[in-house]
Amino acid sequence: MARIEWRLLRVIAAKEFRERLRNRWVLAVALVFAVFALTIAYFGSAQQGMVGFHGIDVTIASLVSLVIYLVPLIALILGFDAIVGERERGSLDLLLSLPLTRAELLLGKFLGLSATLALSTVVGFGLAGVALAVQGQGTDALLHYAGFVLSAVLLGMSFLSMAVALSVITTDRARASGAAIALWFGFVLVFDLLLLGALVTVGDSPLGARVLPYLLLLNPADVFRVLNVFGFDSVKVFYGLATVFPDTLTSPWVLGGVMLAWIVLPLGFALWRFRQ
């Protein structure tokens, strides 16, 4: 296995950064991240009567569903067309007869589009949390709102990973659209569904008790949602998936390492393919 030239692979993340950066790709997702993190941090106790800024556990638990479904979105989007894009632009063949290796190729491109993606997710969700400061959450909250940061970037790279899998074993860009779009609804919609319809027949059998929560762990988004909201027994409560989820899975560390899987794993398949 060739080593790898961290200095190409710098060069290549730079370059991939620095395209989404002159055609406004950052800050575009940044005000949408923005705009949509400020309205339904401030109006998402609205239902209950109240508006305005509350509570750090109410906001993170009203932001949760919003980055479940807007993130993988945007991160499949970005990253579908990594590799099967340069195959149809004919640019895949120059750059693999530049001194570059496959690996250091598509490392490189993750990791400016994960750049890209980190940029817009802390800028836009960054003020939401400079709201919040300036309203006088104290410093836990705002750690708090910080993992919560942390923990969205994550979830945006475990679908980049995914999406940048897609590019390598696709043949064209229509077809790893179609399968990015496909990928969404399977996890963000069709998965929860299931699981769901999984608890209401085992009831409190043991089985559900014992299964249902390791199935969590195989959807990114739900080991989100677990890692920022059943932390608080204020809003878990609102969650069926609550009742058989065990304490000893909601450690962040335990989820932690779920999401970096999560991201490696995808990956990994990527590299290997596209070696072949």
Given for the second form:
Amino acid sequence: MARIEWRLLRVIAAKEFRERLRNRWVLAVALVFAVFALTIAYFGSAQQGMVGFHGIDVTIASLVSLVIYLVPLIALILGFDAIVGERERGSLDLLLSLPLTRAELLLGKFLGLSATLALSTVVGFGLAGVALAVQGQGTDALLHYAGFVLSAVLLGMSFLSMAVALSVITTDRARASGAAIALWFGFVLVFDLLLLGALVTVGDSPLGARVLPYLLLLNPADVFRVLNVFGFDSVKVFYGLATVFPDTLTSPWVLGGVMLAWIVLPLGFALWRFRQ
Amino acid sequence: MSAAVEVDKVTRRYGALRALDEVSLTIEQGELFGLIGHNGAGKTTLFKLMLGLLAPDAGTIRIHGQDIAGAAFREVRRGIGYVPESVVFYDHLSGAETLRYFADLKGAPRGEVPDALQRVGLSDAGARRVKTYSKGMRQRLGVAQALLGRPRLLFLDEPTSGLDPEGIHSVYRLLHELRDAGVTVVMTSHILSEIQERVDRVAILNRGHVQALGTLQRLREAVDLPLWLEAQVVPAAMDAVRAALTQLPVITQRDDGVRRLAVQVRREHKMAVLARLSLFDAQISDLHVREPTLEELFLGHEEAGQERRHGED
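The block above covers the form predicted alone; next, return the form predicted in complex with its partner chain.
Below, the chain from earlier opens the complete complex, with every other chain and molecule after it.
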């Protein structure tokens, strides 16, 4: 197996990035994120009869659901045609005839798309962060917020990784987009419903209570939720869930590691299949 | 010096189908080589194998004496350029940006980009986004991309499909320039009439086999299809000419009864018939020999091949 030439990764990543700056993808997504984030940060507590910016923990708790719905969707849209799109437009054979390896092509694309997504996310949610800073939140609160944005980027990368895997195993863009939508439904909507169902059915049994929380690790969206919601005592109380959660699961290091695995494993699978 | 491409007993299967069955051929450095065949004859498969996009199930392929999928694959690939049949480049990059991207990927200096644009006549459009290019311009951008890195070997898959006559002409002019500069050019085509006077050698592929390989002249001799002699005869002399021809070994003759006359003869009788016709110097205003077209050769080969197969049954 040939050694990876980093220069080539950079060339491919830079082209992906520049294309999406050029077609205003980055701008459009950053705007969507910013508008939703500011709106939710401001009106998020309306149910409690208040509007305006509040404590950082409450704001983050309000934004978590937004991120879970929006970021995976955007990441899947961004990545589903990474390889299958090149295949369909006839440029994949051309790229593969060049002095570069399949690993370089795939990783270069992933890095470029990751940078694209990261920039949109940081700019979009960063604007809401600026609004919070102007409200006079302390340094600690802003660090928390930065951690939240970082974890949103990681969540996006995990879905991007799955999207790239889809784009390797599908034969045309239509199938790839269908599969991407199915993936979104599965992880963002269906998974939690199934888990809730299981909780109702077997949650009272000692085994069920012990096993169910770990099932959350099988879904990067839930890993993100746990990472951001159960990291803060005040929010834990707010969700009334403080007691059912094992401590190992609330360690940011464990959760961060699981999130990284959700980025690396689908990408590794994609690479393996792409080499066949 | 080693050959540009050596294909040795290569077999490639798709499931039970043998897309290529023990195919061998050698393409010399500096020749313009045409690979022809029907859809499904195996030419796309052979092309992909030579480019290293597919691996053979059996046999070997060497490019400039080396294995394209081996340890030196980067070096081997730097020596080749490839123009896919139809490639859609990236809408939001300009022509020049697209070429800079490919130059970077090939490790070629970006300084070659203006020259590549100029060679395909896209200098004025280099700054425009590819989105605004016509089909012909995209095709030419594809060719320009292949020239980056100054490869010694070019593969072009149906390079003239969808081009107007002027575009076709300029593609061949460029290919001839490259060939004359020592570059090996391998191209596929299914438009035989277009390729026939423009390549040095052809390989005719049929059902996964190389049915014929060589210069057109050699193929014509091998198949030995008859020639047509076509003459413009003064109307008053038509009967005399016709009568003279009946004494000659012609296969068939036809005329429009007034001035046009066509005679089909075997190759070995060409000179005898021409000699006899030349006696009508004053009555024949125009005379020319029409060689069988590649199309006719191709069909002739196909029939010959079928007969062989029937013979084997």
